[in-house]
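Next up: a single chain in structure tokens, the form predicted alone.
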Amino acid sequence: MLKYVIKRILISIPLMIAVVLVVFLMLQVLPGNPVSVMMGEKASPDVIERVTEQMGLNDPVWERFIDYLVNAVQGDLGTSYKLSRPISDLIADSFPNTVKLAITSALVSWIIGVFAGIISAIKKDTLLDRFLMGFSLVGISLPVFWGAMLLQFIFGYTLGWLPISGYSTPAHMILPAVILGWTSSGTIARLTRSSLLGIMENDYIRTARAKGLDESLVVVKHGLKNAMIPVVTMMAMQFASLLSGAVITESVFGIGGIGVLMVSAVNTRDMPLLQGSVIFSTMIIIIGNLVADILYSFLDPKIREQ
């Protein structure tokens, strides 16, 4: 076990500087001059040159790679053109509300989608089971912007009941991870049925029932435990997806996460701070994936032995 862990770090290890390289060179051939966009049109021309200069951006791209990937090694992803501030720490002041957000969506995602999959499975070809699949259909589907600006005329400019934007206190976080839960209980709803009957099938099920036990405990006790490994691992890979930044629930609801910072990096055409934050967001998937890799061959006992 501890070797596959070590394998699998090791392999991530050239696909994060791939990653880092990718991102790098394609923020590289974008038109515009960065330092023209930091100080402005009304900047000469011998002043953008000699800025450019100081900066190094003259330096051919492959030194300033090496350089950039130094830094980011030890933590330093540059400084904000718009923001003069460091980036790693405008990350680390947006990333607490996207690891809210990412809790939060989680715990509705799993919880509905669980239990969705499982009464699924029970009520197999039922009116409910039905209902239940149409109704995680509808969350896989939905354009997670029309839902939420839906439950915010609904909640909170009709009902007034919930707050519609920001996120200083719990009552905020209720509508994003609702529809950001729903849109991602979907997923788990129908990959936990499907595993649950494909277990259920087993030759040890049709024993525990043989046995005359209630279906509820064969499923539960029997079928369950099996049938939740493969939903274990997409919980993990969800909520790392999560942790990386949801940009459209952030910004329709106001949260300044990871998101936000991504869009605001766009809007300003601040190219470091969006490259640290892209390259931020997928070390965090990155990593998610070695997560549920490393904890899917824990659960899984084949996975182990080969």
Given for the second form:
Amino acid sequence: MLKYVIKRILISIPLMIAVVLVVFLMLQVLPGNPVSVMMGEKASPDVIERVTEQMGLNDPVWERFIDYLVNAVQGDLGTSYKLSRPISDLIADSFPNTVKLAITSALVSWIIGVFAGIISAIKKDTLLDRFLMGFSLVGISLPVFWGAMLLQFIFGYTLGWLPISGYSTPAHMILPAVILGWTSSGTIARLTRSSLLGIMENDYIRTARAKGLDESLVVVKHGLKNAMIPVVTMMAMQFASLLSGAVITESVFGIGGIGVLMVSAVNTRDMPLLQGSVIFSTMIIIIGNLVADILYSFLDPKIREQ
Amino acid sequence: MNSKKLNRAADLAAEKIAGGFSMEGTDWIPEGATQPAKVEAEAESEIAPDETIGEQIKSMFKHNKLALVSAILIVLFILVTVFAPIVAPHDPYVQDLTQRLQGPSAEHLLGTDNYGRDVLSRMLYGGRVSLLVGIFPTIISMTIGTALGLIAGFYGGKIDSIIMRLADVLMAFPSLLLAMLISYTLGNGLLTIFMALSVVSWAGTARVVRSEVLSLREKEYVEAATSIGVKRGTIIRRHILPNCVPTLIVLFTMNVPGNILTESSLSFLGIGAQPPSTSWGLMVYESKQYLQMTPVSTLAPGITILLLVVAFNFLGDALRDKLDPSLKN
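Cool, the form predicted alone is there; where's the form predicted in complex with its partner chain?
Then the entire complex follows, led off by the chain already shown.
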């Protein structure tokens, strides 16, 4: 078990370095001179040359990459072109907002997803099952920006119950959490349903029923306990993905998180900021998947024994 | 639903009998258990999967009305957008500021936008973009993924680990972020999104095809073919690839809606389609500030995306249950 965990962590390290390398190559090497990209076509060649030299961009690519990597490990992701602040500070400012949104929307997603999945599995092939699975599929298929707008229109403009933009009070979080939670809940609901149905076909479930155990006890004590293993793993991965920044939801509701930071970096052509925030975001996903994997091996007794 | 369940049970039964090799539909359930010899004989002789897949899909549509409705809806969407120049009631680019922000009327069924352009006509033209970006990059990325998956699975060794590690790296990125990175480098626009989606999403296909190849490689008929000296290319073409077709059909149907959503999200962020050309995502973005004045024309493009994606997802689910239940997790 411990060996597996260590091995799994060691495998992730080259993956992380590769991710940094991919982002680095895409932003700094492919398009030619990043300074001219950043400053636009109007900048004079002299200025571009001076800035390039200042930023150390005339050094060989490998040297720059190693420098970047060494600094990144120490938490230094460089300085934003446009905002002239350390990128790690900008991330530290916006990350709490992303965390707030991630926690609230994950709660919505998990509550809807798990309940819908369990009810669907118990009431398999009934109208309720079809309705819940339809609801989940619509959630998966929903363009988030549009669903978000619709909620703003109904609950913000028309009914006036909730604020439509910003992130200062808990009430501001309700609409974004609902839309992001709903679109994320579909995967959980479908997985919970299929996992529970798979488990309920096992012999030990039949034994439990034959003992005369109450059906709800059979489902909860024998079924759910095992059916939730893959679901919990999926939840961990989903939470990581929410933590990595909800680009669209944050943009529509004006929540100053990591997602908005990335979009503004694209729009203002702030290369170091885009580079730093994308790397930060992807690291969260890799770590999340790592945690999910370890969690899975820990929860599943069949693997844990090995 | 019951018939669907029955179909799956039949598939699973067939799978067990044929040793994980399921090509037959429901028609032979009753005598299925007594017919393993027939299945094996079939596996060893020529396989004609195209025909059987066609039959399987036909029987799926017969039993699953939701899938049928979804397929009809998708075909309809494709037809009206392909024939947009004929179907569209107005020129989607002609501005008429005296007619701006009108509600639905006989002249403009879905009203007009900020520049007085007909929303229905713009949606028909915008749909071309959404479908084009949904379908073609999926084909390109799946072709790349299939080729790399075949190579990785069949040749193994170093080349396998190189391809799969590359896939790992790509899959670590959320696709929206990768597309944003690529568009930062190559500039905003549809062509960029087209390229980004084509290049980015091959990894998933490669993984699935590779694992398919790994299990097929152990089959007796492949071993037999290898032992009598059939060339690798021929084995891949005649024995491996045809068996991957059902999986590829399912993957295709499930990848298209993802690409449609990514395109609309990027266009909504202003990174995708650029005005005056249009796409459904861009239309939602352009009209969002007029939501209160003209709710119909603002909400219409979003509903269309939702409908199309739901249809693809329903169809994908049905195809998966029918052709390759193992993809479920």
